[in-house]
Structures are given as C-alpha cells and as structure tokens.
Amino acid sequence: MENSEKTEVVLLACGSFNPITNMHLRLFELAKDYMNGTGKYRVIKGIISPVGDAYKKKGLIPAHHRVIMAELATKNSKWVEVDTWESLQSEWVETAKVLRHHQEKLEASNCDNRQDSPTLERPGRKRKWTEQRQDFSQKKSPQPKMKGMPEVKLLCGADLLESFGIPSLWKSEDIAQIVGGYGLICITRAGNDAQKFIYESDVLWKHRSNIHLVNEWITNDISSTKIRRALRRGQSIRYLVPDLVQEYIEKHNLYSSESEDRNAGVILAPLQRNTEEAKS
C-alpha cells in the first residue's frame, strides 16, 4: 500500500510523567513499529502532554518541571516531542478534551496548509513553554475528523486501560469517546488481561475494533514511582532515565520525602469532578 493511501496518525500519550523514564520513550518505538507494520497506518509524530499541578496526584511536582524533563528526554527524538498546552491550564482538562484539542490543531494547520501556510510542525522541533499559553484556549464544539486528515490516538499502559473500571475516575462518556472517536493503543505484556478487561466492559467491547494492543515482548518494569523511590534512598537510576533528566533532577534536587508529600490526602482532581458531578 502506497503512503497516499495509508492513514496517518499522531500519537498522543497524557499522563504525570513524574519523572518521564526510559520506559515511557519505548512506548512511542513500541507504538509507531506495530501501526506502521499493519500496512494501513503510517506514524508522523509523536506528542507527550504532561497533566497540569491541577491534577493533584500525590508526589506530583511542579509541571514547568516535568515539562523540562520530557524536553530533555525527547531532544534527540526525530518525530517525538513535548506539548505544554495541558500542563498550562489552570484547571484539570479531561483525556478526551486533550486529544480534541490535538486533533483541532491538525485540522487548523492543514486549513493553513491550504492557504500556503506551514503545516505541521516538524517532527522533533520544540516549543518554548510559554509560546502555547494562549493556543485554542477557546472551547469549540466537537466536531468531525475531516476527510484524509491525520488522525490522534492515545497511546498508553495496560494500567490506563484497566483504571476506565475505577468507579468515577472516568465518565463513561468520555471513554468512549476516546475508544471510539479516536482510537486506543494499548502497550501491553505477554500474559496481561487486557483482552479480558476488554471483554467484561460493555463500552470497550463495542469499539474493541479501535483497540490496538500491542505486545511488550522484551519486558521492562521501569516506572517512575520505582524512580522516586530509589531517588528518596539515595541510589542510581542511571539508564532508567535519559543521562539529561537524571543531570536535571539531581541538579535541582526535585524528589525527596518531602516532594513525595505534596497532595497527600487531597482528592484526585477526576475524583472529585466526577463525584461532585454524579450528585449534582
């Protein structure tokens, strides 16, 4: 099949990334090798969107830090790079709204596009953090993806596909929005459930055909929780993270007991939302 006629995708991967890991880079290789290798997919970028301090997730630090971090870890990447519009907003921003405004972005600059404008930005070329404050800060309606347009699809863990059965972390809503309206994959491991997790849930099931697990065969347990941990016990986590993140964080000292207490005992912000939401 020739590239003109294969969809493209762009894969978004939301997430804390406290600190951003060896591990979370694979996922994106991992991703792009098995669409690109179904013939009917060709992957042209690669987007890391850290959730904002609105989050409220314990041990989460600062955003302008995690942001830095994924910069760092993405420098050299050809076709990944780090988008601060999430991390910038003042208020927790659900998944689904995420990757609409993502796919907004691609439909505006291909509207450009037409109009002798740059198109998309090129793969591995970085934004300040400050130069998308203001980026589609206006709420649109959604609407549908146009014709030929290249297409958003979350990219994630096994885990977040199982959190959607945590009562009230989602609304049911915007889960099948983000299965169904724009497409899952999942990075998953030889012996995990998420094909059975897929089959006990109603709404997944239906959109199963926009599921795309892909099988994690040369395994590895690196996450940045284990991270944390080893920082606030003083040992190595070289090669867990790029050589530029760990330079990061032992310059500015950014996990400790102390960083690991931040949001304790506070609601998670979805949590909360959903649950005041469900009453009202």
The other form holds:
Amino acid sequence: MENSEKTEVVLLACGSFNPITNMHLRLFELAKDYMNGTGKYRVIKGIISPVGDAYKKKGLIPAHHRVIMAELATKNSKWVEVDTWESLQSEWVETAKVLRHHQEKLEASNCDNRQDSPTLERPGRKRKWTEQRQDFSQKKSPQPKMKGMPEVKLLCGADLLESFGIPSLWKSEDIAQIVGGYGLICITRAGNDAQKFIYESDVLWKHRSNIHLVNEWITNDISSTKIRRALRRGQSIRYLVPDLVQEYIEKHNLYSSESEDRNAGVILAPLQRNTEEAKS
Amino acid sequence: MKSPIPVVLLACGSFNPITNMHLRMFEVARDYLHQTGVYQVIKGIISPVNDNYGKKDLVAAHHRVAMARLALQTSDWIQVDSWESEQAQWMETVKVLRHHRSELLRSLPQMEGPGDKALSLAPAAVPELKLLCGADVLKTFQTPNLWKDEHIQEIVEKFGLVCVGRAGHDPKGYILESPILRRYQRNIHLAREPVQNEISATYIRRALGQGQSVKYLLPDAVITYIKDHKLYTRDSP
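Now show me the form predicted together with the partner chain, since the one above was the form predicted alone.
Entire complex below, previous chain first.
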C-alpha cells in the first residue's frame, strides 16, 4: 500500500508520568512498530500528556517537574513529544476531552497547512493560535471523521484498559467515546487477560475492531510506583529511567516519604466528580 | 564499626549485545552488597567472552567490546576488560577470575607504597573479587558437562558469587539442590531485582532482525553503533 493511502495516526498517552520511565517510552516504540506493521496505518507522532495536579493522586509531584522530566526523556526521540495543555488546566480534564483537544488541534493545523497560510507557518505562533481557536471549535459535534485527516488514538497499558471496570472512575459515555470515536492501542503482556476483559464488556466488545492489543514479549515491570519506592530506599534507578531523568530527580530531590504523602486521604478527582454527578 | 570489605564485581558473558539489563545487574548487586553493611563495591568489570566460545549468532568480540564500552561511557564505576576476548582460545570462567584477581593483587603494593612499615596495618584493604551473574547462570551449574565441579567449587569457595534474581528462576532452590553450592552458600549472595525487566540479548537480536525498535532497551549509543556497523541484520554473519 502506498503511504498516501494509509491512515496517519497520532498516539496519545495520558497518565501521571510520576516519573516517566523507560517502560512508558517503550509503549510508544511497540505501538508504532505494531501499527505500521498492519500496513494500514502510519504513525506520524507520539504525544505524552502528563495529568494536571488537580488529579489529586497520592504521591503526585507538581506537574512542571513531571513535564520537564518527560521532556528530558524524549529529547533523543525523533517522533515523541510532550504536550503541556492537560497539565496546565486548573481542573482535572477527562481523558476523552484530552483526546478531543488533540484531535481538534490536529485538524486545525492540517487546515492551516492546506491553506498554506504564511503567518501561521512561523514557529512559535502556531500553538497560541490553535489554543485560542479551540474555544470556538469546542461545540462541534464529536468526531466528524474527515478523510485523510490524522487520527488521534489513545495509547495505554493493560492497567488502563482494566481500570475501565473500576466503578465511578470512568463515565460510560467517555469509554464509548474513547473506544468508538478514537480508538485504543493497548500494550499487554503475553497471556494477559486483556482479551477476556474486552469480551466481558459490552461496550468494549462492540468497538473491539478499534482496540488494538499489542503483545509485549518481555517482562517490563518498570512502574513509576516501583521507581519511587526504590528512590525512597536509596536504591539505584539507573537504566530504568533515562539518565537525564535520573539526574533531574537527584538534583531536585523529587521523591521522598514526604512527597509520597502528597494528596494522602484525598479522593481522586475523577471519583469525586463522577460520584457527585451521579448523585445530582 | 569495622571498615567495609572492598569488592570488585566481575560479569562474564556474551554481551551480544550489552543491554540495560546487564547494566542493571551491576546496580542491583552493588545496592544489595552495600545494604549488608559489610561490603563496599569499588569496581565493576564486564568481560565479554572470546569468539572461540562458538555460540550461535555471536558477533566479533571487538564489536561486543566496543558496544560495552559505549554503554559504560556514563558509568563512573563499571569498566570493560577485553583481556578474555583477546585470548587465542576460549577459557573457563574460573581462569578469568584468577587472572583478574592476580591483576588486582598486582596493583595493590603500589597503592601502599614501597617498603612502607604501615603495610601490615591495612590487611583488610585487599579487595575481594566476586563473580556477578543472573540466576539463570546458577541454574546452568546443574547442566551436565557445562561446568567442571572443581571449577564451581573454586568459584564459590575462593571468590564468591553475587546472583541477581530473574523471573522464573529460584536461586535458593538451585543452591539447595547442589551439594557444592549448599556447602559454600555463605559465599553466595542473592540480590533481588526490585523492578523486573527482562531484556534478553536474544530478544534484542530478534527484534533487530525484524527491523523493530529496540530503543530504551539498550543505550542509544549502542543502538547507533549497531546500525552503523549493520550488526544483527537478518543476514549478518
């Protein structure tokens, strides 16, 4: 198939990135190889979107540190970049909305390119413009799939997929929107229950053709939780996170038992919001 | 408190190519030994095996040494040693250990100064050389004809073993099943890797052969070297 006939895909990973690890970076590499290997897609970009502080997760350190670490980690990547929009919002933003933001931003910039507008080609200008623009494009009906437009898809690990089953964590319409409107690329361990999980959920099963399960054949358990634990115990995290990230963590002494107590006893923003909405 | 015993860790293997997991093994072992309060790790040595080892898919030693050197550019305590790879023949691990111990001892008198009367005051400063390996190596001690019993005995009796856990391996079980290992188990240190990440070189070679990304599984500098020299392509020698 010619490149021009392939659907261009932008991979979006949402999460705490507290801190970013080599495992997060591997998800992108595996997903890109897989999608390109189908012959139907061409991955053109990866976006890392660290969650805002209002998410209120236990142990979550300030977003600016998490953003800088993600930027350091992707410094040597030609195709993965960090986007701060989500982290700069004062309220926690649903993942479905983050997807919408990036899809609209893509469409806007794609239109710009087609019109070949000279003012918008100037570096540094583009971002501001698209950010203003999204205010009045927000009321558009969701996902009018334009032909030839790149598609934003959510990239995640099996843990995110399975979190769809946690009560009040996700709105059911958001899940339908994510898998139906955008699509999911989920990296799972060989022999994992992801397939069964999809089978047991009506909404996931309905949109199963939009859920790409990618097998990871080697154990890669570099979770941020384990990294923080090792740091609190004074153990080395070298070769588990990029060197620049490790240096940044040490320089700013980011993770300690105090930082782990941040938001202790606070209800996670999605749980708080979704429970309130259910009551009203 | 007694001053800690200095330790040098030696890892033997193919390093075909070196991966982040090999590098992690050193970090985990050092953390473990330091937490015992008894040891102070002063150096790590990576010794890539000789070409005559005859293992399938083994690329030339000078490449494996160069890749290890690139991977260790940013480490301030681990080094590559090419002595083993430069010998005319493959040699048993115990002989590599003997060589490095004699090198270590040879470098000692210089540190203490010639004819110094204080010489006898610091006998504890003689570093111990220990073999560093993954739990999978401990298992190979049971494979018939792979190791000579007297070599296993010399390794655990005269040197010592630091063994880093791997998923699917039961190092304690391996020790209990082997009379020699059981006898010298105080010389065998089992360090647990708190963060499982299995990056086998076999997997890396396969991924490279299939044209898939191996980024973040081994240092960028090593990946660049592999690409530049077209190593591990499907039809590589």
